[in-house]
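Here you get one chain, nothing else, as structure tokens; it is the form predicted on its own.
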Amino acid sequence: MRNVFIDNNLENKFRKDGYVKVPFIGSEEVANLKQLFFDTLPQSGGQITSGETGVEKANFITYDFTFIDKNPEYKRMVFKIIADYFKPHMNRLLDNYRPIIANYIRKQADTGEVPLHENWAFADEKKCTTVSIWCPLVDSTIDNGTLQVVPGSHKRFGEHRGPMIPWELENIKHEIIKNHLVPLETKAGDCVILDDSIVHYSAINKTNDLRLAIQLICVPNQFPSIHYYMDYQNNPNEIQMIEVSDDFYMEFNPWKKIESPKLLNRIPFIHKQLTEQEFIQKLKGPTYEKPIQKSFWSKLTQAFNV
């Protein structure tokens, strides 16, 4: 397993908790990115609704993300804006990563709950870690629906995650929200960098003001992006592991079947729902990632306490 961060202290905290919180962009960049959200919004095609996903049993969409906009050119525009602003800051923190998805996340008054979930898997997580850089453009608080996480829940649940794959924590979401979340109140311009496999949530915005944040999803440069797909109606016992280009996320309605996929693997799937007690036990257990491989000389010096 390769490192995520250049700094070893950040790396160690991230591996323990599944996230770190750090200063990220300045106040002028915050103001510019906020203005660019409003300047580009007229080009939005509007969000894909649950009824337009093309599949049965698609979840009702309660949040406002650029990723599910109907206009691919608007998504490309937002991606370029955010990537251009974030890349210099990303590069000083992350160890050779590239961005693949960018979102403005908008919560208007009394709306915007993002259900408890893990992000989809965007690469082979046994070999590497993908991350989301979450950066609010206004101070993010409990009242306006800040990000909340289950510390240490990364790489323990839902190893193969995609839009139509049943989640093993679905039946205990209420218990996790009630008993296990930690809210991460964050100043505008600071960011939380989180493992995409960490269990997280955000509540509705209970204030009268807009809560605006940015998410940039990043994968290691040397790894291809993948997509886990399940044909839930016809074959709910198999997951297809598909290699995709980075542009896949601009053009594709991710709930629909991929045409002519580059199939890497077929993975047997058994649908199981965990109890809260099983969830607690797995939090204390091992992760599914491969350990960092130490060199021969590193092992030798450790053995002799050099």
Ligand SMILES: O=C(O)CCC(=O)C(=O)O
Contents of the next structure:
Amino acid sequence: MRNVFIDNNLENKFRKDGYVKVPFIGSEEVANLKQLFFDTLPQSGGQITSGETGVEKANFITYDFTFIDKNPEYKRMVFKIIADYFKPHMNRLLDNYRPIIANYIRKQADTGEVPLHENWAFADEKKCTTVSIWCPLVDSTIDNGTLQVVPGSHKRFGEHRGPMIPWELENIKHEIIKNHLVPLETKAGDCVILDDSIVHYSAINKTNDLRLAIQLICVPNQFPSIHYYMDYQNNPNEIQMIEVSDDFYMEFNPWKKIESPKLLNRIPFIHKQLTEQEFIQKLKGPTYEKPIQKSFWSKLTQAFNV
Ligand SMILES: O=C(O)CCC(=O)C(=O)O
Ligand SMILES: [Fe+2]
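Hand over the structure of the form predicted together with the ligand; the form predicted on its own is what we had up.
Then the entire complex follows, led off by the chain already shown.
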């Protein structure tokens, strides 16, 4: 498996927990990026609403991320701003990655819950790891709805993730939120680098101040970006793995039907919902990236508990 980090200590910590927290940008960069959020905001096309998705029963959208903005030009502009500031720091930490999606994440007072989720898969996670660099531009605390993660939950659940693909943890979201999350309070300019497959969540902002953060999604340079697509109405038993260009996400929203996809693979899909017990078991188990090849001998000694 390919390295994520240049530094070995960070690599080991990340592999174990599914995230690391590190200093990232300086206070001047924080101030500039905050200012640029407000400067460019007039060009936002507004967030797509559940009513506009064209999908019946689309969930009410509680969060405010750039990727669901209706103006692709605004998304491109935000991408350029964030990527330009983040790239030198990304290159200092990550081993040969490129950014594909950039978000400002805005939480105004009393809003902004981000439901429990894993980020979509952006490359073949059996072969590599994609990450999100999550960097708050104000100190991010339990009170203003900081990021919370289930440590060690990466690469264990929902291997083929995309919009419209049912998630195996959907039925036990409330139990996970109640029993398994760890809040990561983070100073402005520090960042959490998370495996996109880690289970995470953030609550509403209970303060009167804006909680503003950035997410930059990064993919290893040698890997194409992919998207797992399900045509839910016509074939809920199949996931299509399609190759997409890095520009794909600028025009895309999670509910959009994809015209003439470049199909790489068809993956049969059986919808299953885990119980909390199964979730706890799987947390301790192997990842899906590299099934552990146990020898006959170790299986035998394990079976007899010796
Ligand atoms: O900013 C947040 O609270 C959530 C961020 C998130 O879900 C992500 O960066 O993937
Ligand atoms: Fe996320």
